[in-house]
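Next comes just one chain, in structure tokens: the form predicted on its own.
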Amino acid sequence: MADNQQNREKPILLRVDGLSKSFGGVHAVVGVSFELRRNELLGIIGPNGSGKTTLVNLITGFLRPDAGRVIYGGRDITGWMPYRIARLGIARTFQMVKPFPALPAFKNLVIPLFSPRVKSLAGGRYGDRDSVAKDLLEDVGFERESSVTYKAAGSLPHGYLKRLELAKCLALRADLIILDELFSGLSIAELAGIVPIIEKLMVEGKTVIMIEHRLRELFRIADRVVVLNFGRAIAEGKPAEVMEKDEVKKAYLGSEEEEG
């Protein structure tokens, strides 16, 4: 009880009011409503093709709504780019990672280094970028003094291009870090070393929204879910408490208990 009481007392952040977006005939997103108070760690679940991924294409402006709007910081942002979103400071990774596959792991983050967001907030003084960008692979689980850091990224593992995006968001200094199923594909292994790393972004007052499929995991960190199904919003709250609803049992649970 308490944790929800100073969970409410924090400031909004972001507001999703009624967006909707369709492609065709199919609704992909439904009226979706949702309040992110700062500091918060929000799941956003539901089957696969239930409006996740399209939703965050909605807040972060690679997708304009039909209808509803985006209120981040008490600025209504729908339909802005992409790149103006970024500056505000919300950062994304995304599903399929998208390193600069012929540069060395440490070079791929020259780019949000060199943003006019880290440019505002460094008054001008960036300091030696490569060093920077080294010490946020540290931040992210890559061995400082390995030859990973210097490899071609195009050439990683899987479990680094993960943590390589993460990178990305926290070379932009984001205020809200959306994670777009950071977890697939990981080893038990390395979601071992990851969740920390999140949990740590939290305790530093960073706000984060989390899209995933391995709920064991993400119900650890999170505060609050929102389960979405055919592009609606059916539930929302703690993960323990939304979980024993029929109708997410119905939409969500089953699939997954068939996966196994």
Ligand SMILES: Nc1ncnc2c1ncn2[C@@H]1O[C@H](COP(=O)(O)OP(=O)(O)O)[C@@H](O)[C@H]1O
Second form
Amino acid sequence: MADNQQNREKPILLRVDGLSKSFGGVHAVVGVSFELRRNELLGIIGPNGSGKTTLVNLITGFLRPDAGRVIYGGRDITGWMPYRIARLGIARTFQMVKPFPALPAFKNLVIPLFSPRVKSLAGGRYGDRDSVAKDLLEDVGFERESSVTYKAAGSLPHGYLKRLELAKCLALRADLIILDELFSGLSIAELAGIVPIIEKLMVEGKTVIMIEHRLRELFRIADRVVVLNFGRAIAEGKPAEVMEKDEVKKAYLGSEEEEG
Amino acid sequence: MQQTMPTAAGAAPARRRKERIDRGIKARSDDVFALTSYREMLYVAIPPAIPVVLLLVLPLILPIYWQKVLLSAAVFAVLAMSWDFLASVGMVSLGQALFFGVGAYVAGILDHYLGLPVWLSIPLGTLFGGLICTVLLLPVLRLRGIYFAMVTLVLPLMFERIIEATGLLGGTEGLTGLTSFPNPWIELYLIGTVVLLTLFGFRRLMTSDYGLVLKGIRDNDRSVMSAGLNIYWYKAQALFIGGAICAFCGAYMTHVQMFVGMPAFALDYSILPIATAVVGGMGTFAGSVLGAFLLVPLSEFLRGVGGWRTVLYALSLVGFIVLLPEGIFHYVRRKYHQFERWVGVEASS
Ligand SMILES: Nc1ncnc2c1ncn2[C@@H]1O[C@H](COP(=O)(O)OP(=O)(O)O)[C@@H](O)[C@H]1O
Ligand SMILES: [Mg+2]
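Having seen the form predicted on its own, the form predicted together with the named molecule:
What follows is the entire complex, opening with the chain shown before.
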């Protein structure tokens, strides 16, 4: 997935232009701008509280920006309702994984599979959601026909919950997938299972934004990285280059232990 | 993460606990084709047959007075199922009286001012009752939890005062001399049929994929929205469904009593269905029916004791909730599907 020159020629899928958001006196996101090309894997990093999740919420419509614009596929989607943005093909995971606890794991996917987007992509037919859901779970590493597939989602181990979140994005057949700290709390072994799934998404032509604290794992797959600090984008570039910049080193001083 | 703390259980004296075991048939009965014998089919068929048989037979054997109690229980069963349905979509309603009252008045108006027959005023009362309430509550659909509850609580009380103050729609007198049902059998079997349709309809709806979406809105509305589903549209649909069946009850009672007035917005219609659903067991609809057919007759029995009636009624509500906090239906269902035996508690468990 590493830096291939082709990315430069790919069309721009998402443009974030001067996004700002304050909560009372807290400037969570301040004039953040960046572009994302189709089939690019962009990492967004930054210390805790630097505004990463807020930025995701601004892009996906869960928050309304105070200023700035979000352009997706040439269309201004600033201030759209979250469900309309999702229908365009932007899927996201939540940092706080919160499944539908009483439902079996695979039934959790019935809800995204119920989406009008899935229906229209399938030519007006939904098909058998249960079996599609089980296939999707297999794609994210639930063992086929194992009991975890049928277990109430509320009782799944953390690693499986993270996979389930990822499967929800796959169910929506999104073009742009935004993963908010998908890797957090996962063991090295679990990561080894999830990273190939993301690499496969890139091969399939998807575009991915990853918010991450696990820098080592992120840098192995990211094409480009944006660094946030106190709501501002302080650096942008290839993973290795970005970490060399003084302001990034300074921002990360003291939060280094969160790596790996 | 590993459990490294030593547990105190090891030192505890030998104890015993109840072990609950699912009857094998329970697991198989989830799949109809796995049933092999008459016995097993009966096991699955009997529980849903109970309300059907009772609602068919009871009107034939009860004396007139208790027929009226049955009718009232049936109405509260439907109001409670509607409450349970709305609650399972995350809309806690403290104002079933709103839906009931609007349905009652729409039917009354159609009868009194337009002279429409019963077979038109009830369906129209149901439809427009549901629509009017949905439109009224649209602005508060975005409010969650207590805010939605407060608005639903206040609206029926407000309607009551408006009718009182303006004298519109018969004012404090209400609309009297409305058309009755052609005969008491139609009256009884109509509400009985509606109880069964609501019961089996809701149970089916909530296990469908559509129902999963509705329940998903309660559990995690952000997740549902990020799946491209407009939760406000789904909530509005649920509100219409839940509101319309209450409005049916209102329209129905208007013609049973041949009268509609301010009592149609009474707090009873808001509070009793909640007590009914909670005592009976939430989230099952069957619990609401069971609750109504226990609490409404109980309230009638207690008429005999005079002034202590409300106290005893309240005490028995508390008793039910303390003894069976899960709800009567959940308890009965568990007993039906499992057998229990005493086993010694292993030191390690
Ligand atoms: N809903 C909110 N209300 C008030 N403050 C918020 C809210 N969401 C985030 N913040 C604040 O905005 C800042 C950025 O938060 P966040 O975007 O969650 O950071 P990150 O995801 O990078 O850890 C923090 O100071 C946080 O306290
Ligand atoms: Mg965050």
